[in-house]
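What follows is one chain in structure tokens, specifically the form predicted alone.
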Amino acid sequence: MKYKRILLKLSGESLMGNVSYGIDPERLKQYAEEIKAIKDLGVEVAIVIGGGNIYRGVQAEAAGIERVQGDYMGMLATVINGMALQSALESAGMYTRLMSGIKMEQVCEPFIRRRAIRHLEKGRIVIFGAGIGNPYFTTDSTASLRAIEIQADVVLKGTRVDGVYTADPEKDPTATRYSELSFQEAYEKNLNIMDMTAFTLCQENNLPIIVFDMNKTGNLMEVLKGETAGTLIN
């Protein structure tokens, strides 16, 4: 395996699968199987998942809810997704820990860096919920920060497309995929890979990012073997 310890970033929307809202059990099962395949080969796995299938902080203002309150609501949505993913992973025979940036001891552990690393060393999958515990930070920023804190080798950003393109491939049929990019090139081309805070964190800490299609069976394994299943930014 090319990477020993990874941080897998999943969007909340990806959990919707074929349903219009919430969580698709078939998508959960598929993700659990993909993650188990790499776990069985000894890869240490940490996961950050968004909450957009349930609630997005950016919806708040339209509903008359202040931004900070909306962001906290979005953080709680990520914990719900984390609990669902935890259950799916455990049903597939894996050991997991859900750690939260906001204390809620009845359902998950508080995030403590050394404890998270110890869980990974013991072969447990660690899911980070509730963002970093503060408003104004996205789950992309959470993924970057937690990856740096646990000394992950790479951030794997699972999306609906198989990498970074010159334009939106869902809108522009002439768009072509980059196999590799530098952080500087991504800046200059104004490619929307992650929000700027998350992206800068990775750049300053020499943490590579791979953008790939998580919904295609076998892609996660291909990425970890170093095969070209996405776009590498380093």
Second form
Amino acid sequence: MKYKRILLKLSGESLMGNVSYGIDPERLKQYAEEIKAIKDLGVEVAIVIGGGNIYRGVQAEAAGIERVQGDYMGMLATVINGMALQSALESAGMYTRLMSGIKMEQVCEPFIRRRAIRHLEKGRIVIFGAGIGNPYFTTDSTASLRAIEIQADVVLKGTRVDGVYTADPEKDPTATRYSELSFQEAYEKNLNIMDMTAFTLCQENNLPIIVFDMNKTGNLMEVLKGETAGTLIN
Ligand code: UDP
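We have the form predicted alone; now please give the form predicted in complex with uridine-5'-diphosphate.
Below, the chain from earlier opens the complete complex, with every other chain and molecule after it.
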């Protein structure tokens, strides 16, 4: 395995699978199997989960809800997703801990960096819910920050497309996929990989990002083996 400790970022939307709102149980099951396959090979897995399938802070303003309030609502949405993912992983036979950026003692542990690392060393899958616990951030930024904190080898950003393209492949048929790219290049070409906060955190801390299609069976494993199933930014 090319990477020993990974931070996997899953968007909330990815959990929607074939349903129009909320969480698709089939998708959850599929993810649990993919994660189990790499776990069984000894990879330490931490996961940051988004909340976009349930709520986003930017949505709030349109609904007349103050931005900060909306952001907290979005963070709570990520905890719901985290709990669902935790159950799916446990059903598939893995040990897990859900750690939250907002204290919620009845349902999850608070995020404590040293404890998170200890869980990983013991072979537990750690899910980070509630983002970093602050408004005006995203779960992509959370992924970068937590990855640095737990000294992950790489951030794996699971998306619907299989990597970073020269242009939007859904609009431009001539677009081609990069297999590898430097941070500088990605920045200069204005390629939308993560929001700037998340991107900069990775760049400044020399933390590579791999963008890949999490929905294709076996892809997560390929990425971990160092095969070019996505785009590596380093
Ligand atoms: N959020 C936040 N701070 C964080 C992480 C998330 O305020 O540290 C809020 C923000 O409103 C965001 C929402 O939670 O819109 C859901 O997260 P995100 O949009 O990143 O989820 P994804 O797009 O990955 O599903």
